[in-house]
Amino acid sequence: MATHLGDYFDEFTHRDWQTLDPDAVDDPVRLAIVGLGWFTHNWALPGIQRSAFTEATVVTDVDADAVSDLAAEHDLTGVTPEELKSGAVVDQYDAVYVATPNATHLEYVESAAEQGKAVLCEKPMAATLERAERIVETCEDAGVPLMVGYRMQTDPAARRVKDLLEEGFVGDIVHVHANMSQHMLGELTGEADQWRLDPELSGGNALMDIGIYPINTTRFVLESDPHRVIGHTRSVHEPFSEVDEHAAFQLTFPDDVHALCTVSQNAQHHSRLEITGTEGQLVLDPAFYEREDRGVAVVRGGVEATIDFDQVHQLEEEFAYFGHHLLTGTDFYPDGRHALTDMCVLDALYESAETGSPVAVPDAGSHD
């Protein structure tokens, strides 16, 4: 291996993408936040505030009370969605963060693009592949940067796993196993009347909401895209009658590398990603939840070591990356074309679950 593990451990939380001195940034990227749900309150807004490269200036939501309360609490400008789209406060923000239900992402991205504002859109990018394609084309036509919120890609734990794979630490990669599960109605909300359970707003549930994590993280660390999928979904309990409650799927990558994944919105809280090769294994456990410290284990030659490292705030890292790349005029890695491949994979998985047959993943023109 070209990299010594000592060097690897010493640089574990190093931001390998950062070139700007955070202390030298006088004018951080000003963000308009669209969508003020629990994730924005608990994670996105704190991440924006912690980052030296971003600051929140404007907030909006269809819930007027949520807007007025958050605006007053954090001294922000609160507007209606219509006012934001009309450009009423366009001089108060440089970019737009969209964290609304999946089916409504497009309308806010379109207005941001019309105003010439950069966009950070939550994943999955849209409720359908067709709407996702329109999001990408809208931003490309307007010439505005589009990043999709894959926070695992800016987390040092996932980045160091990717580094070790590139160095050949596990030898030839043989297979990947990934799991993500939670009790959605207990952990996120107790309300069954919510957008994640509405197929028109969400586009699906277990696969769309959390299946995206093992799909995209595996693509990221392997630097490869699956070309064939097999998927199975099932729903048992009444709140999930219109969407998928549980899902199991297999992704086939080049060189016949298989990723076997299970996700559930109604099972014991857990997440894990393990990559096994001919010479060793790398494990993220816990892996995907922003509210848990990530764990990393390395296995090679009969020796297993757990890495103890300073944890980062995942959303601070994501927004720092977004703001930094806007300030430096550099390209995002998880851009719209990259995210469009995930939408093609999700679309193929739902088709496979419906037909019971393997489905080829179309080429989304990703330029990873």
The other form holds:
2 protein chains.
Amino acid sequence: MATHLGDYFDEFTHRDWQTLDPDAVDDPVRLAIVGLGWFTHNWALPGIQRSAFTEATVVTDVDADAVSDLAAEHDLTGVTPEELKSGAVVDQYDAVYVATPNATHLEYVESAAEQGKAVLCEKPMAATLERAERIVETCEDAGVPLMVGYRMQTDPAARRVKDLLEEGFVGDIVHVHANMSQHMLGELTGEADQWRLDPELSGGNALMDIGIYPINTTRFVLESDPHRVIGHTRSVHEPFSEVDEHAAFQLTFPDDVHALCTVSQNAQHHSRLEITGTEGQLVLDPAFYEREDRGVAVVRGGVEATIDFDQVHQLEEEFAYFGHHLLTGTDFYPDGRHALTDMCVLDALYESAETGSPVAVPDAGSHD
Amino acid sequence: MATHLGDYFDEFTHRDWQTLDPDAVDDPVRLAIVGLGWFTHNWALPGIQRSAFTEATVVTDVDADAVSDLAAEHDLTGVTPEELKSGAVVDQYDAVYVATPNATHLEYVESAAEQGKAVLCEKPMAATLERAERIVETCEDAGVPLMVGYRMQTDPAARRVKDLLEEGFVGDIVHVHANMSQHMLGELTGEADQWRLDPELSGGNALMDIGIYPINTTRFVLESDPHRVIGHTRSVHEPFSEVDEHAAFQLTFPDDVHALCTVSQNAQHHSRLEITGTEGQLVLDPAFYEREDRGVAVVRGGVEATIDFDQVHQLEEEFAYFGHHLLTGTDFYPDGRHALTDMCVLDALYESAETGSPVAVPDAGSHD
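If the structure you just shared is the form predicted on its own, then what does the corresponding form predicted in complex with a further copy of the same chain look like?
Full assembly next; the chain just shown is listed first.
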């Protein structure tokens, strides 16, 4: 029996999307970074710096001190948001990374589009579906490439799960379970990051901020979109009085495959994605946090393998993909239309949580 | 710090319900066994024989050969169903164990009740809610004790999970995930057991036969009942054309705690119960199969323990509990009213699967 297991092992963390030699890149994509919160500091900026296809050149934030500190520390150009929008340093960057509170993504995308710059926008794309649509249309109208920051999609663990599903390793998919929970107030440091508790800035909390991981990762690995959802949200503790603290929801995919998902901003830290098919099962556990390793279990019949591998830096992978695809002129998989489907799902989930009834998800054109 | 961890370890498999010394029991409860399928052969009869509080004395089945073979092999009295019902060997047993196809439980419960015998009825109690109600009322009217065969409730793994939840180990419960799937046609041997494919005999398949494990075990460990459900069923493969092959469902418990459950009679073998709270998480994986060991993981904050213990024979524990409680005149926890709630939940789930809408679960009086 030729197992091809050697190839499988050797290629596990291989960037299957990469055609450009990283060592041959002299002019990486220069990025202006908008929004200097916890995630940018700890993950996005290191990711940009580690990636051979990107480099950080400009930073901005509404907090002038944060800008000058970071600019000095990393030898970057620090500007005010107004300076960035006015085009004062437009020659210093090729693309804009937007990592501000959800409600303020649009204004930075608009100025980037006006300047003809590519955009990498954080998830969720906006605080409302209507503004997300404007983001997508703005970029389409200006002809600038738009990618949304789904770091799971460039993690080899998720890509290998997708590969196995595609080749029928688990047979027909029967059902999916996913959970993502954390103590947001304890795990995300800094008052500046607590805009998630303000519904005007965030558009919602548990569903918007982390519900999007089960939704998008399931869509990615299944390569299909839910057409019907039912959602429940609730808030028990005071800091969450204006946003959803916990959520439970169910997504109906084609062939009546159900994904049963829960998320919480105030529960035991845990994340898991479990896909059960007629012939096997694939499990990521831990699944969704950038700050811990992914666990991969592959089961078929009576055989189970737990796969340990050289974990990647998720943001290095994401920015490498972004930079690489801009350098090669290749379309992004998680583009604006793809991300708009998540926004439609989230919108439908909040509506369902209000009404208590299942809600149909409109087609956002992700497969056009 | 006094950990009391020694006590915890020593008492993990301790029968917290047992007041009678097993060695002091001279007259165990004598059981007539009705229905000699795969489960009786492999699990129930060995359980009855291993338990100090029960013994098997009489067997019956519609299959006369199965009766004479088993009676000869184990030195039991073999009778026809008609002989059992007529009271021909009424002096040879104190209680009746009913393990026939779901639709035929009622007739044996009726004759047992007429004879003043206690009843241990297999789950689900009947093929329809209406007949389950008749089973409960029949036993109540005749004043005979009725227990339903929920073997998870006497497994120490489930009892210790219940203990931890009760003492607030995980904080407030936030959500529950549960899955139970198997290849019914491959794992359950013998044509005689395939009555589950006949809706008249079974009342349904995936939900009725295995959905009841996530439902009942969650009710047991949470000590509360769902008041609202939404369910989806589907059948893809031919043998399941008249019954549900797969099901996905959601149960709403008090305080809006959601249990998200999936079951399948034609998917990768797997079972898991995952309870996430504000401060911790408890996981049984494997959870629900009598034919494999239970896995127990206990998590709180950054500490996780995987607990290996001397696994019990689940049917020995169940029958020991049944016999013990009859000998001591103690009420059963999984009595008829308790089981009727499961039947109400199943009935509501099938209705929801038909209509596509959430369905309220009527109160079956399990807490009266």
